[in-house]
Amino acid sequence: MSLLSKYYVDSWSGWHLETSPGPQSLVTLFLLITGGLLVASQIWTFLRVLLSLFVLPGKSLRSFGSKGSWALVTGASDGIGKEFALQLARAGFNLLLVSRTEEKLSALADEMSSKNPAVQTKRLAMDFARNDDEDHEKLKALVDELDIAVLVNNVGKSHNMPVPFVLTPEDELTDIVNINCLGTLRVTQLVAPGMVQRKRGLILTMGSFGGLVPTPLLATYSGSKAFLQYWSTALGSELEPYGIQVELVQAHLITSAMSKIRKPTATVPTPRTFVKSVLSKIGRHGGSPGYTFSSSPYWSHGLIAWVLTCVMGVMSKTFLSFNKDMHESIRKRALRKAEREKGKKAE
């Protein structure tokens, strides 16, 4: 008899021979080690979250640049884009401010002048979704002779309302691109030539819950906020060597006229609370620690992009039909509302 071979009772049958494990049992055992291993791999993503949105720190804004360096903020005029300037420029950050709205801009310059004198402004009033090269050479004009250390690429456009691909009005598919994808890559390589010049910098990129995960019914938008994933993530990679910092952080709802929310509530923050967690935690992955230089720095939304980013996987079908049925909802309420609107101007 084999070494390997033991008697053992069996309560129902008596006394049996066992031997070695057999290809059942080495499976089995295979299994119990890789559920473990995986089980044990989510804690610890977990964890990582947790330290992430609550307990570590993030890179000083000052790493990126010198005393006197500048900040371009697209978008700047309204909600997060305003809030990142006035929060760079407390940071001691020069401002270069480009938006659509003129008088929205010097308002906004005057506003930042009264509250730190030290702080220099430039303005550029454009709009991204003509996709005009004039704008874009005035633009250039101003970057070339600027130190810009932080660009924050904020400008963006979602649908007027949740609308099906094939009934979203071409104006309205064209400006999203044109803004959301077009105009931040052009902005982008407008300034990150100097950041590489001066091997330092820092690029933030807006993204959305809507490219994280598809959202019928905004389609387009979604699909642009998607494509920001990925360009980023490749910038990352090429910029990294230089010492540039290159961060697509991903949000869910906030208080701000694109998402038409004014009340904030755990979930939905006001812009100045959302950008003080950004700048905070620059660097840190928040909860999207899968997602190579993306981060979900606000403590909720981080949470639920780590729920979504570990079931997504096995779940995309559950969370596609919840985002149609939401969408589809909001388009009701819309156009109900637009009706009611129409009727009060026939009166």
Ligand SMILES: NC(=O)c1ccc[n+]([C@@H]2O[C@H](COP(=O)([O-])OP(=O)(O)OC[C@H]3O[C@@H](n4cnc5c(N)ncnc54)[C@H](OP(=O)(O)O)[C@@H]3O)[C@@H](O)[C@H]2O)c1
Second form
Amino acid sequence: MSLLSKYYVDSWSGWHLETSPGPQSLVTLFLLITGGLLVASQIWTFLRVLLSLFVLPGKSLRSFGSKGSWALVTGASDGIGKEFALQLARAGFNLLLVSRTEEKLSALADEMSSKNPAVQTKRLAMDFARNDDEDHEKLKALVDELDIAVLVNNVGKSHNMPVPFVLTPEDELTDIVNINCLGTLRVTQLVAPGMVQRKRGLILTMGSFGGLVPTPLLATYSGSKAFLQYWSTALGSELEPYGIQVELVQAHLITSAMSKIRKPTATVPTPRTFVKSVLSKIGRHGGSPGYTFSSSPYWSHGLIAWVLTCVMGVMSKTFLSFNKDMHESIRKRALRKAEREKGKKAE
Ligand SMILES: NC(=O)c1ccc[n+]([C@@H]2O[C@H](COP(=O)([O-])OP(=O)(O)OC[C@H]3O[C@@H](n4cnc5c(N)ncnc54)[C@H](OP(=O)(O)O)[C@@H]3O)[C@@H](O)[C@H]2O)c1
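Structure of the form predicted in complex with the named molecule (previous: the form predicted alone):
Whole complex next, starting from this chain.
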């Protein structure tokens, strides 16, 4: 009989202990209790993840605005941004659409009016890569005259293909920082003061697993999304007292021009399915219970986020090496494809 069990039986039977428990038994007891608590807390966290992803509803979108309120979506003409615009219009918001190509914006505005004539739209074609003051002045003039209840900071750029940092072209590097970081900061500074005045609003920012997980060969993109993760979380704390909900949306892959994936799977949803999960789970953490003012709301992304952050440890060397090998292999394939296409053009 071990010292521990002797101590237990003796205590239970009320017998007087002849010997006090030794240091070894106390250590064992401490380890058992600590281990038990750790396992229980992981189980509890996982249950919260499941409830958040599959059962509990999010806040109603209408609670962020009133009749006639507007939503501003950046990068609205394609992919995830276009879906945000369409679904917010369906929820009754008027839309201020911002992205680079005027023809695509005007086609989207027409599509919205034909589907729902009550929805008003305004649009501004601007290129965030230029970080142009005049563009931001034009946007400010539009924003100042509207009750913007929802801001979706969606516009973003990644690398054309995985590339070692030292080989990254300078224009690609500055475009990523201008679009993903500066553009998002400047638009939010135009919109947030009005929300503070009205004491309501929702600010969603598209993050990425690239910001959750340090990603070799996508270092600048990964860093820009990690920047958004920290910035958005700090902003969430600053704006919470004014009744403004700030949320960084963590996403793995989604079918779009950026991901270059066309066929949806269980882990790669279409923009429509993905955006539906975001808008129906506002205020829920999904698979990221440890990340305040953040959410990973799409079910399979949420489960992956939970495994990565709570189980594996995204900063570990083993995980970094795995991630690097994967992106090196994608780069090799992308280079071979580029070579083939060059060959075809030369023929
Ligand atoms: N797709 C994914 O797998 C994935 C995963 C995680 C996170 N995300 C994030 O989700 C967001 C949207 O990605 P997406 O896949 O929907 O991208 P996308 O399909 O490439 O669409 C990008 C949108 O942004 C606009 N845009 C691009 N560059 C711009 C610029 N310089 N100035 C103004 N507008 C610009 C595009 O407009 P034009 O067509 O007019 O150029 C388009 O409307 C990004 O922030 C991305 O990082 C995507």
